[in-house]
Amino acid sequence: MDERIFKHEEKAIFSLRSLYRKYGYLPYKMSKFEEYEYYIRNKDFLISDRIITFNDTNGKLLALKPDVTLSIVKNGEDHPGCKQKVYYNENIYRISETTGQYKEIMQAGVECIGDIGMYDIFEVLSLAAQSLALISEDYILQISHLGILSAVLNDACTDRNFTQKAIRYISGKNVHDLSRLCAEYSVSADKAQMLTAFTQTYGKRDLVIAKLEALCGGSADAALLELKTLSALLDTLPHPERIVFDFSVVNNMSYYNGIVFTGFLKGISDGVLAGGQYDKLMQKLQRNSGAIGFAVYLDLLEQLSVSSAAYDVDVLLLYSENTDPELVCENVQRLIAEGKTVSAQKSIPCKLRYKTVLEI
């Protein structure tokens, strides 16, 4: 069968489902919608609160699903010393950045639920890795850890608003807005300075690392020790060079903790992939177990179709109205049987992109 038909986010979706399996990922479906109640208790935990609704027959009010994780976790089982291992491919529906109209978005993506330690998060980094990879050999995967962040954060102040807004500069590596913050709630000016630091933490592993013995005090240690343990597995994987630390990757801190982590793509302005360790929002809906998983959002890579297709067609095959149907039909197998992709016009469409023409 010719790849070339298919699209971009088509493909992945192929390969995607083909590497989880290989890691004891099971395939999970679910409904296309929940009820509306469960996502307005967790309404923080979404990109947006802005959900479409409907009523049941018998008068409930549902909801399309805005969230793949938040079904998986409702839907789960603790059981002690076992780990649920998913993967999905499903469409949910939120509101478009660029529109601002409901879309339908495709996503693919995997849930380690349950007893998680250091081997498990080092699985899902690699499997986010090699996600990126499988879709194109220019990727670089990004990772923070929260655990250092809040115990640093803490250390300067512990008012919530404080943390709130800081989250947001560090995250926008905003060095100016952040030292007014820190002034503005009479931080000092030594842990001001290891703050406004966090800021520029980012790039190889190695060199992050040692930046962060050198800023970070013994709170940090247990979540310092786990990093360094973790860079270690990385360096394992092939092209470990794509694998960096930076603590401007900062996720929802009331849902998740320890490693977060986005991926992207060139060519591709957004992150296509985004996850985490969320063992808050399971502590939250009353589970018992740990959890980390990731999305790849598929619809980004319309974007890679459009950027990497440089042309529609091999061929592009032109003919009059007086010519012989059969000629036409022979020409037309013949570039097929040769591999050629074949569009037969009588004129040049005026959007085609094609290599080269043929006039019979």
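Each form is matched to the other, and the largest set of C-alpha atoms that superpose within 1.5 Å is called the rigid core. None of the values given here were measured: they were computed from a predicted structure. Residue numbers count along the first chain shown, from 1. What changes on going to the form predicted together with the partner chain:
- Once you line up the core between these two forms, the Cα of L16 stays within less than 2 Å of where it was.
- Here K29 does not count as shifted, since its C-alpha moves by less than 2 Å between these two forms after the core is aligned.
- Taking the rigid core as fixed, one finds a CA shift for N331 of 2 Å or more between these two forms.
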Second form
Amino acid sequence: MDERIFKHEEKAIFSLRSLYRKYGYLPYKMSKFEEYEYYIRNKDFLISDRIITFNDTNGKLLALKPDVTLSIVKNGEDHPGCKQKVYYNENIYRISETTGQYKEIMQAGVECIGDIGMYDIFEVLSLAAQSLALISEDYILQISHLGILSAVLNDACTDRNFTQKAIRYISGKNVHDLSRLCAEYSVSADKAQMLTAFTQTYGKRDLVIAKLEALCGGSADAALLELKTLSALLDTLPHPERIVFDFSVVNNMSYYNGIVFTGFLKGISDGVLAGGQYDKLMQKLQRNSGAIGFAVYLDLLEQLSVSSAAYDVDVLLLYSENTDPELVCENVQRLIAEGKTVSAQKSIPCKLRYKTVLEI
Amino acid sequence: MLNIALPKGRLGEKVYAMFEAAGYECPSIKETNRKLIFENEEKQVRYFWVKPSDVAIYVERGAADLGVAGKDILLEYEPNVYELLDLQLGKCRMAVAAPADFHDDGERTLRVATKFTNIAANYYASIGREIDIIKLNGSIELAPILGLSNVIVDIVETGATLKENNLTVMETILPISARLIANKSSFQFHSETMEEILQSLRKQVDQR
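Cool, the form predicted on its own is there; where's the form predicted together with the partner chain?
Entire complex below, previous chain first.
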């Protein structure tokens, strides 16, 4: 098969499926619809609460899936000591930030749910890095730890409003407004300095860890140890320099905890991969398991540059009303056998770009 | 090549001077012509002038790696970008203004005319005041004079325009200044150059 005809996103689907299967993740196929009420109960987990709804034949209000993780979590069961490892490739329906209209988004991803330990966190991060590498060699995977972020914020000020605003500034690497916020909430000078230094701590993992050890001073020991162990494991992966620590990665802290991450590809203006540990979501849904997963936003891969072909077809094969169809067939098959693309026409289509014309 | 979107006008010229002082000069930008894009191959930098309110869009969409936008635009459109530095240029404030004799008794829905609907909505939501927003694109000061609105939410620099139209500032919502912004994805792949520029610009701001 000629691989050139595949778009980036189509190629990615095949290679990602193959990768996830290698690590024992099983395909998860779900219904396109879910009860609307389920999403409304957990709307904060969704990027937008605007959902396409319709009535089922029995009058029940259904929704076109705006999210995959919620459906997977809802349908699973807790088995102590066990893990459910699944991958998916599904279309979801969300409001486009640019047009404000609903759009279909193709998503692939993995979820690891159950008795989650350090190896599982590493495995999912490794799959995230490998997923990015399969699409492009120019990638960066940013990892953050919400445990460290929480400890640093609590240490500075426990006011909820302060925390919400500070998180926004940290996610934007906005040190100047963060300093003003600290002054507004009477955070002491040394704590404010620590917070701004923390916001500016990102990049190479070993350097970040060294800086954090000096900065945190015992308040985030457990989380820091986890990050160190994880970093040593990540060093065993190919291109470990492409995996960095950056605390500007901040997912919704009501649902996520521990490790969260975002993946970038050169040439794509937004993160193409996002994920993290979501034990808090599991607790809200009365599940007694931990969970970690990520999604790859395949629709964004359209932004990757492709060299557009100079011609639509190699040969424009022109025939007339009187030409014997067998002769047309014979010529088309011969040209295809020669590895050429061919369009058989009775006249020259106005917008068709062709390399050569063959009249029979 | 690093793409930098500069806001057209005096602010953009001042900002370019800062980039030039940081060692990222591009002499062709000073030539008088109708070109929109200026490149310095040696320094691997490309500048372009855009409408100030469009800078954030260019940066968010990755057409520009870096840009300079007013805090008003960043708060109004909330683009998903890094806000790396307060350049302390183009200083002004976002304020509520009204005719000098206006008193908000809180009994009726407050009619607010503004270009900045998001900032106005967030401000009044934060103080729990019910409002009716009237979106205008210019000459905002006219709205309360003609009875279209009770108050306006707009940028105030010197206050001269307000004074000439018998309006006074009732409340300052927030101070505004120009900010250096970066595309989140570009930042990952040009981090060294961007850090170098950031450090130099920060030094220039501190020394001012």
